[in-house]
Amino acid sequence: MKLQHYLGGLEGLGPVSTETRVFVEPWETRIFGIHTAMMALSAQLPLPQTPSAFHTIWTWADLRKGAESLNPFDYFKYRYYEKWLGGISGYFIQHGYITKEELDALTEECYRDPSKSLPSAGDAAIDDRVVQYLVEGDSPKRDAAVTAEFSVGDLVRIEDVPSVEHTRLPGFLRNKTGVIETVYPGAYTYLCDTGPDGIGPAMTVYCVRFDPNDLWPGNAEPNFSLYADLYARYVASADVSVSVKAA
């Protein structure tokens, strides 16, 4: 979640799209289907074993990293599923499923003849696996013994972690203070290791309550709070000076 993915508190960004359709064009449904099939074939779940040429791991994190690698100006230029298409295409090239030249040639072929039939495929076992994945999902909760460092009511400071490829920490919460509202029982992981960002092994997740006036001084509406679910890696003890000021 880099700048273009979490815009809380920023102003002057122009008109906001009010598009409510999930899919604007028919090809977007195909991109969603490809992504879902890749997820189902990657999932570490007790799913039916199926033969497939897809042999690597694809997660939501891979999809998000593909979008977040875009220049912010390009990010705002493309629609939602256009960014999905770019991320999936880049992944297939990176992992050797297709070369850039082959993809470019196929793209030009489709431009020349938009009515050309798309490749057909079908495997009942893979279809069943995808459907089962959609029904069961993939929970981030893990059976790991962890001890929560903080308790409900504790004043905490949000870390400013180094983010290289992907982070789950909104930019507007970095270096801010809040109060622990909920300590979720159990331990939770993420779809991938985020490297220097610090999300890897399963850990505690907290719900932290923030005063919007602390986040956006002089520019927040009264009488409401902002809540964020945050991995323990992002939550630290508030220093004495901050604690006294907040008290």
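Residue numbers count along the first chain shown, from 1. Everything numeric in this text was worked out from a predicted model, so none of it was measured. Here, rigid core means the biggest group of C-alpha atoms that superpose within 1.5 Å across both forms. What changes on going to the form predicted in complex with the partner chain:
A displacement of 2 angstroms or greater separates the C-alpha positions of L103 between the two forms, with the rigid core held in common.
K77: CA moves less than 2 Å between the two forms after rigid-core fitting.
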Contents of the next structure:
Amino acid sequence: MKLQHYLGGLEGLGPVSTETRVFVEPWETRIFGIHTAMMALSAQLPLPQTPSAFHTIWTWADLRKGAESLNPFDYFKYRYYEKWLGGISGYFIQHGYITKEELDALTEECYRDPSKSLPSAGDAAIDDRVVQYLVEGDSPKRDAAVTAEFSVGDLVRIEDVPSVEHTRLPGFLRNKTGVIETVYPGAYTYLCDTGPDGIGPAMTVYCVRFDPNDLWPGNAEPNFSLYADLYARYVASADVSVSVKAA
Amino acid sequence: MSERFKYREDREVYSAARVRALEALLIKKGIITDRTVDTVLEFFETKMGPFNGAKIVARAWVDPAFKERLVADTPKAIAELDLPDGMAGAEGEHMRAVANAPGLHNLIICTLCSCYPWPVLGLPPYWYKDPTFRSRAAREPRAVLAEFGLPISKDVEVKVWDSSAQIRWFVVPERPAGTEGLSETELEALVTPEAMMGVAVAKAA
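Now that we've seen the form predicted on its own, could you pull up the form predicted in complex with the partner chain?
Full complex below, order starting with the chain above.
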């Protein structure tokens, strides 16, 4: 299991940050821009071809896999965009776009001379596609003919699916019981296939309400409910006899 | 192990050099252009940002029927307003708004990462991305909100929404008392990203 999948409810962490800035160091803006460009230029999107040399897939799922694979101490130690910088640099090296040696060498040069200017190059069609992606997005919703198994008000049990490198099931909900609050119309894909975790293909998404006193008995605040949007793969019948019959 | 708990002394200088080197290499290799990063940043300064969310909330305050439509079908209601193109764009393809009311306070979290409704709120502030916030808000929202300077009485129901699928959430805060004479534009100035995620309430200036 990965701590990053089980953050909800973790105790003993001390006060929260109340920092309202989006970026706390100017360099963070640059890695955010690079990440967003990668998402926009990612190979699976139905957007116009550009002269960009980027030819692989990069989505939120790739960024999240990197964060979820970190040593959990490092996950808490490093700031948000420090983790992005590590993950994104690693991706470009791993996929052969750049070498670690050239990145290290140029880092050293930029370190010695922070005013070192960026090269001037590039086809405007690349930037047009980036803007097009931001404006149009990448909807995961499909008109696939799926039948929602559950209805609003149904009692459901959350599956304990195999633990893999990436999931959209918050760990603290595994094996817990909740009530369907919303059945979202249509069907939703996920950004990648998560293997035995089971999301990726178009399926129903539910919003499920949980009683925090069921999640953390005797150890949650009163008069509140926790809701989570969950892919149908994670949602099962709370009726044990039905589960047994289906098995 | 103790090395793990130390930061390099030149932590920020090093990261700044590293990201500059990375951007330079990506331009040199033809992956991005010398304008790409600035193009993205300009988009978030002018097209996608909390200024859109503020307009949506101000309209909900002056037009209760719009507020009902906003909660019932968020993208459709947003499309009624004269906002920049892209309100159903990246990270806003499917949005859902929940409204605070007397006796009800909503809080949006993302325990797995930092899902945030880009078109209407721009990029997430650091508090939202903080693993400590994401851990604690799921179990003890009132204790967390008190640390933001927002005491919520036990009589008020709290709803915490964890954005774990592809729907992006925001809160319609309540219109503050004493703002009856304000124009819609003046009301927009009272709406903060924090109020639209539920760690603050809107206050009269």
